[in-house]
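A single chain, nothing else alongside it, follows as structure tokens in the form predicted alone.
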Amino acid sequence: MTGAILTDNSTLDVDFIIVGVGIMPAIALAEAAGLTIDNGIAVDAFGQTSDPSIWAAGDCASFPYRDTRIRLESVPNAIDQAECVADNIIGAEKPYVAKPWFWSDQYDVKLQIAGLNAGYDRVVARHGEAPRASFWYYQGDTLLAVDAMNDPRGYMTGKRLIEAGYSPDPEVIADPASDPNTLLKAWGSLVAPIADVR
């Protein structure tokens, strides 16, 4: 194969092709049922669709997050949201609070992500011994997300701070000599220090 035939029957010369499967949510059944669609099957904070007798969770469901609506395509979200929605189906009335996190192994790099960086206006780099690094995304003074490459301590620190709603001083983050446990301790007993993670 030396090319790709596009939907308009034109041909594009290519050396290789990458196919992304599942990037669009499966909403055909929901549309046929007359449910509200908004970047997937629109649900409220409890997982209920526009039809109060129908619930949805996972990659196909968009839900309120901060001041917007998102759809998370990740295993942790699919599990956590489904558990919350199952509880709500039997009357728990517990809103789903997403704690986005992701990971990927790319050759010799372990990428770990906590939070969502949409809306950031500043990125603070924290470099360790190569190839260890993390990038901390801020919107104003608020920490939104952390991307960590071969830096599990940076990832766990960022994840715990984000989930607790605390935003460390960017200057402290930028200092490679600062200890992640110090960052956690600075925010009190609600954020437990982490053990040494390699």
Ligand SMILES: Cc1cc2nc3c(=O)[nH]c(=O)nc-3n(C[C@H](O)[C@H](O)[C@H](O)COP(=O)(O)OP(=O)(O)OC[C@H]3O[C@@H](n4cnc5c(N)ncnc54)[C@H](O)[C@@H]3O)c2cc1C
Contents of the next structure:
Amino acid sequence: MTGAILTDNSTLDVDFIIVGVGIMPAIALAEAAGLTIDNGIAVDAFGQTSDPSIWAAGDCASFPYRDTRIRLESVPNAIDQAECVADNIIGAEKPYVAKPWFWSDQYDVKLQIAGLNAGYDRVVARHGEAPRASFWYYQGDTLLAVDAMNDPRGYMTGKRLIEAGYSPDPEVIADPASDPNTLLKAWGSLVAPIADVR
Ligand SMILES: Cc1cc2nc3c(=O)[nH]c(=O)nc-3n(C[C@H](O)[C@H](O)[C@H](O)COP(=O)(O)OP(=O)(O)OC[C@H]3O[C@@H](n4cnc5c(N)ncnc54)[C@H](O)[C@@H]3O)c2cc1C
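The form predicted together with the ligand, contrasted with the form predicted alone above:
Next comes the full complex, this chain leading.
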């Protein structure tokens, strides 16, 4: 038999199945130390746990992000947060401001993601010459995230716009003829144009 049987016993014809099982952070040691656990080891904006002499960063750490608390499972976050927390351990007192981005190479597809799309209510597709495409996630007029497939320019444009807090007109994004550099130049020196990404 091919297909998927759902919990209500109905079946779906499917070509393939992707299993997203996720991970569980290893918190046994932190629990034994009496640290506060909240979807991983809870840290404050500086990476400090509920015990001021213990710090955490990377996949295991949940930290304040906007008006919520998140855990990011990605190499860029593990590196950036660890560097920030290391600085704080020696007294920098600088909050970690996450700029979520992700990448993965799957056979001939380079997947790059900027931002977090949680809460989106609209996806705008921007198709280039196949297999290049990017998908722009909006909540109202606000650009939340960009998923780019074989489209480093689209990814880099979205990343810079999101980090600068600017949301391009979805109509412009949907037009494959629009130039990403034009979008960046529109905000002048706040968002530098791309010179080095192809
Ligand atoms: C299959 C897979 C594919 C992935 N692909 C990507 C990708 O394409 N791009 C991307 O950005 N990220 C990817 N990730 C996620 C990325 O690997 C993690 O985000 C990153 O490794 C997190 O780094 P970390 O240092 O926080 O944790 P880890 O790399 O998990 O390191 C934690 C270390 O602590 C050790 N440890 C745990 N408990 C204890 C203990 N009590 N005592 C001593 N040591 C302990 C563990 O053994 C481990 O070595 C992938 C992950 C998986 C599993």
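Numbering follows the first chain given and starts at 1. Here, rigid core means the biggest group of C-alpha atoms that superpose within 1.5 Å across both forms. Fair warning: this is a prediction, and the values are worked out from it, not measured in the lab.
Here residue 10 exhibits a Cα shift of 21.3 Å between these two forms, evaluated on the superposed rigid core.
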